[in-house]
Structure formats: C-alpha cells, structure tokens
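Single chain ahead, written as structure tokens, the form predicted alone.
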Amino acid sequence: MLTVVKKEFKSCFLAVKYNIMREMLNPVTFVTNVLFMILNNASFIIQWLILYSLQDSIGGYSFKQVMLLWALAATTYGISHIIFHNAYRLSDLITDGKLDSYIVQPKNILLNVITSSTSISAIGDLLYGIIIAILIGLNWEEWLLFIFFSITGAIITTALAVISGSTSFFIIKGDMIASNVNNLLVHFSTYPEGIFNRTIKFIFYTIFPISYIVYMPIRIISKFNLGLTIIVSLVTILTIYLSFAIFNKGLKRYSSSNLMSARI
C-alpha cells in the first residue's frame, strides 16, 4: 500500500516538475505571466486601503486579516492550479471524450489526469501570498499553520473542482456547474465573512465548504483552536474521498471520442 502511495507521489511529482520546465522553455512569457498575475492581485490592495481608511472594521476583519484572508486565498490557489491545473478543464475533457490517453496508463486515473498541465500565473498567486504574509508579520506559529492550510485549502479546492466537473459524466451542460463553482471559490475567498447573512453562511459551511478552505483558517490562525483544526482536517479527508468516488463513479459511464493522442 505505501509503496502504492509513493509511487503515485513521485508520479505527481514528476508531471509537475516537466510542466513547469515544458513552461519555461519561453522564459519571457512565462517571467511576464508570473509577474503580471502579482501585479493583478497587488492592486487589490489599494481598494482595501480606501476602505479601511474610512473605517478600522470590515465584517468583523482588521486590515490585517483581510491581507491575511487574500494571502491564503492566493496560496490556495495557486497551489491548486500549479498541481492540479487539469482538475478545473475535467468537464471539457469529459465532454470531448478526451480522456483516451489516460486511461491506457498504468496510473491512477484522476491523479494523472489532474497533474497533466499547469497554470504558469498561478505561481504569481503563490507568490503573491508569500509576500502578503511576510509583509504582516507572521510569527513562525502562525507560518506552519499557514502553509498547512494553504495545503489543505488547495486539496479541498482541487476537490470541489473534480467533483463539479465529474457533473459532465451525468449530464449534458456539467461544464456550467464545473464553471460557476470555480468561480464562485474564486469571488468569495476574498471577501470576510461577516459581510455575508446567516444563509450565505449556512451555504458556506455545508453545500459549498468554502469555510473551511479560508474562513475557518483564518480564525485558527488569528488564535489557535485544535478542534476547529480537526475539522478542517477532516473535512479535507472526505473531499478527497468523494471526489475520486464520484469522478471513478462516472468514469464508468464515460464515451470515447475515439481521438488518436499520446501524451508524452
């Protein structure tokens, strides 16, 4: 079983590292892409400032921790998309019928099809909430429970992406589910959650778990609680698991498209 599971790792790893070099070989797009994607996030900052130069509050969030709040968000994320680009295109794999040349590989399916690109931007994101939280002053405490969580939401994220786009499997337009919840991740991460009402929130720690990908953390991080670090915990065990029980649940239903590619 480890042996399994150390194989599968370095696998990963392994497509990982060759994406990322298959990307560098245009070195000007690929520092452009990096830098640009900083600048992108950076300006964000700027509307925070105005906002906060008017109040000290937001949501019940100081300034502080909404740079912590977009730290994290960005980790997440790009974390997420350097691994696991290929998790938020699963929809479009599936409907092309495009799934041919993963499956006659002697690896796990979904971890091969998920690692087989990357987002060369998302390496902005990456660094983008490295500085952010270098600029507000983590102590090493708070670092570990950073990155732990910048791992952990990336897992649940990536997660969430298979399992919206295993929807195309079932049904016709599962792209536009995969799409939405994507995106939907994406908005809500950035903003505190005390501007959102009861419902919002119920919806945030239940339906669509993205609590336990930022907010949660955020509250952990700000005054540590093991309990509420458990969960997160175990919330990320059980996304995992419905995610390769529902993308191998469907795959059972997947059509070929017949396509002739190899993947080297």
Contents of the next structure:
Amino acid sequence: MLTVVKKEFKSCFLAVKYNIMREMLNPVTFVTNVLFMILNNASFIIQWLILYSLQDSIGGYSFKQVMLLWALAATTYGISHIIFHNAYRLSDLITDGKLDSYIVQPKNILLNVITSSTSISAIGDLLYGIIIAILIGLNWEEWLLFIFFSITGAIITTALAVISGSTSFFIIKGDMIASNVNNLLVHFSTYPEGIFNRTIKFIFYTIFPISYIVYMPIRIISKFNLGLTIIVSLVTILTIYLSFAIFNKGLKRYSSSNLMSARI
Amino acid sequence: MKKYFSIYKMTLLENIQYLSNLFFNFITFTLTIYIFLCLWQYMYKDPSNLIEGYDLTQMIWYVLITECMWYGNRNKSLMESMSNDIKSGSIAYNLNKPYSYLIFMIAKHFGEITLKFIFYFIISIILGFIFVGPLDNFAFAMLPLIIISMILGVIINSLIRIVISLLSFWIEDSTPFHWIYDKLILVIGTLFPVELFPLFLQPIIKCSPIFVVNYGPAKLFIDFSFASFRTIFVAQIIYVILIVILATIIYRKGVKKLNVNGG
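Next up, the form predicted together with its partner chain. The previous block was the form predicted alone.
Below: every chain and molecule of the assembly, starting with the one above.
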C-alpha cells in the first residue's frame, strides 16, 4: 500500500517537473507570465487601500488580515494550478472524450489526468502569496500554519474542481457548472467573511466549503485553535474522498470519442 | 463595408444558437454583483450616508453599469484568437483574403458581444431594481445619450484590446498584458468611482482609458448632466481616433515583421 502511494507521489512529482521544464523552453514568455501575474495580483492592493481609507475594519478584518487572506488565497490557488492544473480542464477532457490516453496507463487515472499540465502564471500567484506573507511579518508558528493551510486549501480547491468537472460525466452542460464553481471560489475567497450574511456563511460551511479554504485558516493563524485545525484537516480528507468517489463513478459512464491525439 | 456587416450578422446568428451559455454566465455575474452589494452595504452602515457624494443606491448602480460593460465586452476573439492567429502563423491565411484582417476581427467581435452586452445590460437593470431599487432623478429622456456613451466605451475597450493583442507580433504571448489592462479597468474602474481616489491621482485617472471606458458612461447613468456628457463624449471620440491610428500603425509594422514557416 505504502509503496503504491510512494510510486504515485513520485509519478506526480515527475509529471509536474516535466510540465514546468517544458514551459521553460521559452524563458521570455515564462518570466513575463510569472512577473505579470504578481503585478496583476498586486493591483488589488489599491482596491483595499481605498476601502481601508474609508473604514479601519471591514467585515471584522484589519488591513493586515485582508492581506493575509489574499496571501493564503494566492498560495492556495498557485499550488493547486501548478500541480493540478488539469483538474480545471477536466470537464473539457470528458466532454471531448480525451481521457483515453490516461486510462490505458498503469497509474491512478485521476492523479494522472490532473497532474498532466501546469499553469505557469500560477507560479506568479504562489510567489505573490509568499511575498505578501513575508511583508506582513508572520512569525515562525504562523508560517508553519500558513504553509499547512496553503496545502489543505489547495487540496480542497482541487477536489472541488474535480467534483464540479466530473459533472460532465452525468450532464451535458457540466463545463458551465465547473467554470462557475471555479470562478466563484476565487471571487468569494478574496473578500472578508464578515461582509456576508448568515445564509451565505451557512453555504460557505456546507455545500460550497470556502470557509475551510481561507476563512477558518485565517482565524486559526490569527489565534491558534486545535479543534478548528482538526476540522479543516477532516474536511480536506472528506473532499479528497468525495472527489475520487465521484470521478470513479462518473468514469464508468465515460465513452471515448476515438480521437487520435498525442500527449506531448 | 457590406462584407463586414455580413461577417457581423453571421457571427451574431451563430451566437444566437448558444444562448443557453449566457444563462450559465449569469450565475457568476449575479454572485459577483452580490459580493459588491454585501461589501458596500457593510461600508454604508447607515444607507443614508454619503461617500464622496454617492449614496448606496448610486454606488450599486455604478458597480452594476461598470461590471455590465466589463462582462459584456469580455470575449476570446480579441484576447486569445488574435494572439493565437499571430503566434501560430495562421494569420497568413487571412492576409491574402479580400478583406482587412483588423476590420474582420472587429466585425466578428461585435457579432459575438452584441447579444452578450444586451443580456448583461438587462440583467443589470433587473438586479439594480431587486438589490437597491430605482435611482432617484434618473434622466430617462437622456437614455439614448447614455447608451451612445456606453457603446463608445465598449468600442474603445475593444480597440485597446486589439492593440494589446497586436503586440504578439513582437512578443510571443500578449496575455499578460491583457491581465494588467483587465485589472486596471476592474480595480480602478469598476468597484468605485474616481472620486474615491486621492486627489492627486484623480486627474491622472481622468486622462486614462478608465475615464472613457467605464467611469464616464457609468457616471452619466447615475448622475446625468449635459456638461459631463460633452466632456465624456469629446474624450471618447478623441480616444477612438487615437487608438484607430495606433492600431493601424502597429498592425502595418507587425505584418511587415511577420515571418511564417510553411506547413
């Protein structure tokens, strides 16, 4: 069992390594993509500076906490799109019948699919998150929690992308559902929790678990709470289980398009 | 011009076949507006408050109009297709055809966004009425002038996107420049009016594309005056002329530089 897991991890690591090496073939495009993504994210600081010039606290968050929210959201998004970028294309792969080349390989199908491409601009997101975390001056305990929750957040985000992408196995417009879910995840996770009403918060803690990606981790980093940390960890495990279960169930309904294609 | 109108019409008819896609996009749009509604409701703890002369209703209508103009004009033709045509060299197939590639892309783009823009405009009006109710003293009689300004804003936005995509003649991927432009419009132009920025920044923003693309038309919508219409309209016409000249120069230089391998 342990050997299988080890092999799968090694295989994922190699896939990501070769994806990045392939993208680095054109260094100008690579550097431009990374740098401009950092600038792109940094532009939102203007928005928050303007809003905090009107009030000292927004939704119960200080300016520093909003920056921490952005840092966590950016690293979460960055890690997810560097390692599992194809999870966000899953819907198209299913609809176009392009899973054949993954199915025939002696690897875990879902992991093989989602690790087979990398978004280079996501490296910019990851770096931006780290830069902001350095600038707001986290101490070493906060850094440990920040790294831990960046990983759990990336796993939950990817799992949600897999679940929403897998709807394409069952319904025709699954790609629209997947794109809406992924867009909304980014939109909602970059605004303080306190501005939303109770109904929205309930949704964030249940069917659309954004709270476990950013809001709860922010609370834990600000003031450590073991109980909440366990809850976030359990939710992460649950979403991993659900994503594999739904994908595998959907895979039984998959039909190939007999498309001849090469994975380069 | 007849052939370009035919391209526009064909693309428009093609897009009518995919109306259902618009309804799915409506979910993201509505929830994005909802986030801004929550944010501004929090900022205006007392709805009768004024922030830089704007009340809550005006602020939400401002966001609705600017977001409608941003979402309604987002399109892959100008952002991805043009860059890909240049990058892959498939632009060569268009260059030897009896039409101008630039006008062809503009006609195609407007064919793709016409329905989208009308859809988002109607949705914005409905959401405005649901979320905050009608605007006080809205100038109904001036609606045609406001719509002209909005259309000019969309045209300028599209032309700027064309100029950015044409950079692909020199750099392989112009997408990062689109991100920066998008964020400039989104962060500075859509969430709040120019008046909320520090005084020293306001003249700079008023000279930037944000003034003619987003702020101007939205300002006319929430607080119309002939004086501001004149200023915004003149600025928009100047921008259209300047960007058309710029796009033509860049395109001609780029085409001369183009080097396509056969295949």
